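The chain below stands alone, shown as C-alpha cells; this is the form predicted on its own.
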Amino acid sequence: MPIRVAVVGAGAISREQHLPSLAALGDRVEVVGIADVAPDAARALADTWGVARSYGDARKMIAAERPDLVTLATPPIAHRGDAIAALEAGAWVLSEKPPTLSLAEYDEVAAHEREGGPYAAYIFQHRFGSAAVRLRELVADGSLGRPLVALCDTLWFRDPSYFAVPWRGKWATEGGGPTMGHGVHQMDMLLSLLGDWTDVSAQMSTLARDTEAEDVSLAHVRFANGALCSVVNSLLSPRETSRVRIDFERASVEVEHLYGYDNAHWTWTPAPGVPLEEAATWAPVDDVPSSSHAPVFAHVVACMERGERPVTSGAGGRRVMELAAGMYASALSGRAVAHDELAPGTPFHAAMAGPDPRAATARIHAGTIRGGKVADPHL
C-alpha cells in the first residue's frame, strides 16, 4: 500500500519542490490532499497535479483525509500548531524551515511523537547532498584529522520588497531574521559535521531592511570537540553566495555555492604531506545536489517504512535551531552564551527574542551590540 501523503500550502515551495519530490517516489506514495488558506489556489495546484481532493483548512484535510504523511510548505507561524495536529492523527510530518519560532515550540512538537513514530522531520537538504554525506563519513573515521577551523557564511541579498509580506521578518511570525529564515540551512549542514557546539558570542543588527529582526548576524561559536567558528548570515550582500569551509589537520574542505551545490562545487586541499593518492579517495563517488528537495523526501518515507527516526528530527532537527536561539541570546545580552543556559524555562528557550520582542527589536535596531551595550552609531 502506498504511502497517503497531504500536502499543506499551494504556494511556490509546493509547486517547486514538495509535489515533483513526491512524485520521484512514484507508486511509493500517493497524494491524496493538498490544502491552502487560499482554496482557490488549493483547487488549482491539486487539478495541475491530478489531485481528487483539496481543502481550505489543514485540519480539516487531515481529519477528513488521514494521512500517513503530512508535508508543510508554509510560514512558520503555521508550523508548530498543523505538525501537532497531524502527529496526533498518527502522522508523521516532514515541515519547511526554520522548524518552529522558538525551541518551546519546537519541544513542544516532539512531545507528540511516539517510539517508532509518527515523527516529525524538518527540511534541511544541504545535508543530503553527496559531498556531504561523503564528508560526514571522513570525519566519524578521523581521516581528515581534528576540525579545527570553520566558516560558515549565507551572504544574500533580500531587497526591501521582500518584507511586504506581512509575515516576513516578525518574531511572532518568523521568529527573526536571517538566522532564522535564511541560514539555518549552511548552519545545519555545518552542525551536522560538527556535532554539538559549547559557547556562542554574536552580534546583530538591523543596517538597511524595515523589519522587526535583524538584517544581518554574525557570531563565533565554539564547538565540543575544539574547533572555532565564524557564523555569518547576510540579507545585505548583492553578490549572493553560500559557503562552508572546514579546515581540519590534514586537509580544508569548503563548498560555495548560492540555492544549493553538487559536487563541483567542493574544493577538497589536502594538507603539505597527505599523499595525494590518499587525497584522491576523499571525493565522493556519486553526485547528489543539494537543490532538491527530493532525497530529504526519499529518506523520510524510508524510515516510514522501516519504522526509525529521520535524521533531520528530534535532536538532528533541534540542534540549529539551539545555535540560533544562542546567537539570539548573546546578541541582546551582549555576552557569550553557554548552551546549557537555553535550557526549558529560560528566557530564549521560549522565545528568540527573549523576554521582551520590543526590546530586543530597539536593541537590535539601535546599531551593533558590543560588551553588553549598544553602541552608539553615530560613534
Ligand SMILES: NC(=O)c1ccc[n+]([C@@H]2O[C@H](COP(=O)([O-])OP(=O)(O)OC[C@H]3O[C@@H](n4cnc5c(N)ncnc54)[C@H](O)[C@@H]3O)[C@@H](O)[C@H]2O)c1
Given for the second form:
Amino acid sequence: MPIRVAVVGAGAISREQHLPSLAALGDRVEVVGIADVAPDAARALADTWGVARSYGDARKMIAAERPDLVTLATPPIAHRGDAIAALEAGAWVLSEKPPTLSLAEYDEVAAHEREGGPYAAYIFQHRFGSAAVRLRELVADGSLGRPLVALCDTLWFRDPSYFAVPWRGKWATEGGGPTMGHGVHQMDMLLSLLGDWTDVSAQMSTLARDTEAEDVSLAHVRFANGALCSVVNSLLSPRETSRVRIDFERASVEVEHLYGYDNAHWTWTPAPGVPLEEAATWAPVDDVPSSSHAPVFAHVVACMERGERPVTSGAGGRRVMELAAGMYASALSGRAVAHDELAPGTPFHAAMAGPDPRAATARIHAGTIRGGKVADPHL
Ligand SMILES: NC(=O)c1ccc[n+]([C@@H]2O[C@H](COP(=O)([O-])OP(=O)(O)OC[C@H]3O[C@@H](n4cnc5c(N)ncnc54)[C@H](O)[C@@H]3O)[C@@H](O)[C@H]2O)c1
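Can you give me the structure for the form predicted together with the ligand, which would complement the form predicted on its own we have just seen?
What follows is the whole complex; the chain from before opens it.
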C-alpha cells in the first residue's frame, strides 16, 4: 500500500520541490490532495501533477483524506497549527523550515508526537548531500581529530522587492530575518557536524532593507566539544555565497556553494603529516547533491516504513532553533547567552523577538542609516 500524502501550500517551494520529490518516490507514495488558502493555486498544482482532489483549507483536507503524511509548504506562521492538526489525525509531518516561529511552538508540536510515529520532521536538505553524510561519519569515528575552528557564512542578496511579500521578515509570520529564514540551512548542517553549543554572543542590525526583523546577523558560538565558530547571515551581499568550513586537528574541510552543493563544491585539506593515502579515503563515493528536497523526502518515507524518528525531527530539528533563539537573545539583550538560558518559561523560548517585539525591532534598527537618517541608537 502506498503512503497517502497530502500537501499543504501550492506556492513556489511546493511546485519546485515537494511535488517533484514525491513523484521521485514512485509507487511508494500517492498524493491524495493539495490544499492552499488560494483554492485556484491548489487546483492548478493538482491538475499539473494529476492529483484528484484540491482544497482551500488544510484542516478540511486532513479530515477528509486521512493522509499518512502531510507536507507543509506554507509560510512559517502556518506550520504549528497544521502540524498539530496532522499529528492529532495520526499523520506524520514533513514541514518546511524554519520549523516554527519559536522554541515554544516547536515543543508544542513535538508534544503531539507518539512513540513509533507519527513524528514531525523538518526540511533541512543540506544535511543530506553525500559529502555532509561522509563528513559526519568521519567526525563520529574520530578520523579527523577534534574540531577546533569553524566558519558558517550565508551571504545572500535580497533586493527590496523581496520584502514586499507580506509574511517575510516579520516576527509574527517568519519569526525573524535571515537567521531564521536563510542561514538556518547552513547552521543546521554545522550543528549536525559539531553537536551542541554552550554559549553564543551575537549582533544583529537592519542595515539596508525596509523590514521589521534583522537583515544581517553575526555570532560567535562555543560548542560543547570546545570548538569556536563564527556565523554570518546576510541578505545584503551582492557576491552571494554559502560557506561552511571546519578546521579539525587533522584537516580543513570546506564547502562553498550558493543554493546547493555537490561533491565538487567541497575541499578536503589534510594537515601537514597526514598521509595522502589516508586523506584520499575521506571524500564521499556517492554524489548526492543538496540542492533537491528528494533525499529528505526519501529519508522520511523510509522512516515511516520502519516506524523510526527522522533525523531532522525531535532534538535533531530543535538544535538549530536553539541556536537561532540564542542569537536573538544575545543580540537583543546585548550580552553572551548560555544554552541553559533558553529553557521553557524564558522569554526567548517563547518568542525569537523576546518579550517585546517592538523593542526588538527598535534595538536592531538603532544606529542604522536608512532613508538618509540615522535611527536613534539609544532606542
Ligand atoms: N527548504 C528550502 O530551501 C526553502 C526554500 C524556499 C522556501 N522555503 C520555505 O517554504 C515555505 C513556503 O515558501 P514559498 O517560497 O513556497 O512561499 P510562497 O509564498 O511561494 O507559497 C506559500 C503558499 O502557501 C499558501 N498559504 C499560506 N498560508 C496558508 C495556509 N494557512 N494554508 C494553506 N496554504 C497557505 C499561500 O497561498 C502560497 O500559495 C516557507 O516556510 C519558506 O521558508 C524553503
